[in-house]
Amino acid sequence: MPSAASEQSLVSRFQLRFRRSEAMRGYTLLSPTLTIVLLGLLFPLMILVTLSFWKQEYVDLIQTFTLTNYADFFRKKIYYLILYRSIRISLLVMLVTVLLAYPLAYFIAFHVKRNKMIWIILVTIPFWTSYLLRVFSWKVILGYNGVINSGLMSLGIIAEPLEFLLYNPIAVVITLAHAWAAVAILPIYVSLEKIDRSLIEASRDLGESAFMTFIRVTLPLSLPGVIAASLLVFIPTVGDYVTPSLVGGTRGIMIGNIIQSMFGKALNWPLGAALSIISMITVTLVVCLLLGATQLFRKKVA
């Protein structure tokens, strides 16, 4: 048995070894905090699991272990060729969006001098409005009697209004990418905003043109921020069912209609779970790939 000595002695050797660890210190102050996300991430998660693999029949859950959710998934055709929409549109307004929001993020960070913050604050101005509004703002400037449409059909310049508009995915893609484009310019500008100049002005000083400095030095380092933002617009756009059911029609249907729709009118929660399982899967995955990919990059420009 060990004696109280020997045990005083361990206690006060964990005790040094924590007041040095900063690690450890910074684990328990935010343990709280962890502990409310845990619970709130994965006890969800559990039931959408676990839900996954029972059945429904009409309001009975049949609480038997099953794969048929899954395998319903490969088999009906329909459910990951939206997937692989949903997957292709999300990515199109990343690319989209990260385009459009780094030259702003990159005027404000290098370009102005005084008064960044009023700067910023404009950018955050859309995330003041209610996001079905600004959805439906977009429905109104694409529609068939909209401003776009009225303001051509008042040049001249159309006889009758563009039916392409609305109601497809680029629709989708240019309400998603305005919804999200301040959450894009954040962390681009901060990423920005942290490089020493003085790297630039050595690149510059070394005869390289200001093109090459920007593709050997800022964009390399500016790297975090872009990553941030492409995966900030990337995976919530992927389950966004807001703005394809408002403005992409039966064209721009992503996977996200076709969960709601099964714990909504078709009443089908397992399949729904299930659905949801595999698109998480499928954008962790993917999310992946574009980390390899941005590594693969920054090591050919280094």
Second form
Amino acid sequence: MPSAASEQSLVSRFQLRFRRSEAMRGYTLLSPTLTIVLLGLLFPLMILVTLSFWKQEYVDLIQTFTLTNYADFFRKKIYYLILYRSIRISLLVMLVTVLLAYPLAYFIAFHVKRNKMIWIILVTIPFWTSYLLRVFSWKVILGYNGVINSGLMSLGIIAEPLEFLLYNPIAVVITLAHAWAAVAILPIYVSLEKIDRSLIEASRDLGESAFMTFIRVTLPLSLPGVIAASLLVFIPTVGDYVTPSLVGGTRGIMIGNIIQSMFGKALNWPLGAALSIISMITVTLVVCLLLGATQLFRKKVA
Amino acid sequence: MSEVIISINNVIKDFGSVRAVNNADLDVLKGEFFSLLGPSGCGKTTLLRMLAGFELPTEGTIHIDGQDVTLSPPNIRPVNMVFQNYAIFPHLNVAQNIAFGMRKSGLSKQELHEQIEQMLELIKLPGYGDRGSNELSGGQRQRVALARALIKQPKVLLLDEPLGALDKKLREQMQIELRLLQQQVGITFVFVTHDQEEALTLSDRIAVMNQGNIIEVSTPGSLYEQPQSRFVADFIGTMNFFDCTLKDFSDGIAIGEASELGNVKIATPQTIVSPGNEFTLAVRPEKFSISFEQPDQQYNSVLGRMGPSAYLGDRSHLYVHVEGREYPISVALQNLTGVLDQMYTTDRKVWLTWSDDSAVMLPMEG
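Hand over the structure of the form predicted together with its partner chain; the form predicted on its own is what we had up.
Every chain and every other molecule in the complex is listed next, the one we just looked at coming first.
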């Protein structure tokens, strides 16, 4: 009997401690996510890191530590140039997407009075079709015999199809900006929606015009949404390889295409792994720079 | 003092098919503490927002300091507003909030800094300039909102229920401070509230509104003691109403008869109806005297039976049932002594009396 009693008290003591500890409850809530992150992200990442320090000779993996792959990146200009181009294209995509998304999010947050939900659903509609299909549809629009060219030709504005529409970085930017629009609109909308309307009235009341109110109140307060949107667009697009390979042509090749070919046709997994690691680090650096810049802007506006 | 600073002429505001403000006609004098008082949805906030420029009148004109501002945008009006929720900018600290409206003031950094310090001094928050706006309590936010508006030296300060979110003690303290501040800076205040006690405490004059209409504009004392309508009498404080017929009127004394009270006598310079017609007699709870013996007067006394009573510390509320009357008469007594007696036990017979200059004649209402 005494042993049963002490066992019971042990259980209840544990329960008590569990209920008291905020951190314990937090970890319990996190545990499913934590498990997935550990198994699905950290583990493959470690394989990737290990792989990047090995070497490929024809079909054999040489499993000894070497820095050859990283040295290759800095020795052969092509990788460096393509990574630089990828960052540039993604930054441009980010800029275009956020600039296009902001007015729409602003409109939904401030000027749609009823049925906001319908607008939100409409925004997400492109997501209902597959990513590949959306990219292909841009190919149809921009192509040699595409919608724009045949349209302009039938109107007699041009005699020959325009060739500069497709297979270049601009086509990549247009396609990606469209593909990621909803991802940018939603966080910006949420941050705008949260802004207390009386803050905007207070600014007008204190003598600022509508435009200066936007600069001094609305924009700084919606900055968290803008930053979230920027990162959500920038980070995944750097590594994208579907869009550049379909509409980018040779001038629109991005780092994702190189990495994909290293793991595929070129059969050089260690180099592919090293390129992945390098582009991951580069993206992290660029993101840090972006966050620093927004901090500066915030200080300046205040 | 008697210079008109705000002149509202026949202002109408419609929201779709709903008329929020109906034919408002109002003058506010320079240096005045003016309150707009009324129940929720009476149009007081809409009227204030039209003064600020956030709503534009459907009809009518608004002049502030001699200028027609009817259709002017808010940023060029010589008024500033303290919002109900204070609208403190969350991304700015206290000093930046106060300085917000001074971008175009042409002051040097040093001058502006001095002015901000002066303002912090005025609102009794010296040294709070670097505090983040989320570190402030409700009362402090309210003060910062005041400072942010006052630093602009507006002709008129508009206040939209600024004390509504504060607890009772703090609220009473802020009422006194607000009044002192207004006298100190000498700016005209237009104050919106649904709290009649607050309006009475603070205001030089009050406009009572109901359903979009301005019912009565007067000083707190005359609104309370000599209301002109049943709505005002009922909305401000507590009032007992009795149906009455006027019998006679001469030499400033009106004699009437009420089915529930018997003969009544009212001291009034003039009557609102001629003899033979009906009116409403209104008596405040605190105007009654209570006794257990039949008083020696033929007018203004009624026999009743004690109903429930409520002890409120400084005073007691008693309810006295009178034969033939649906609702008990509300009576307020000052608790002058500290003796906890049980005199006013339920069902005890009591006589209520009141003096002839404490009752008010009001027109009958539909």
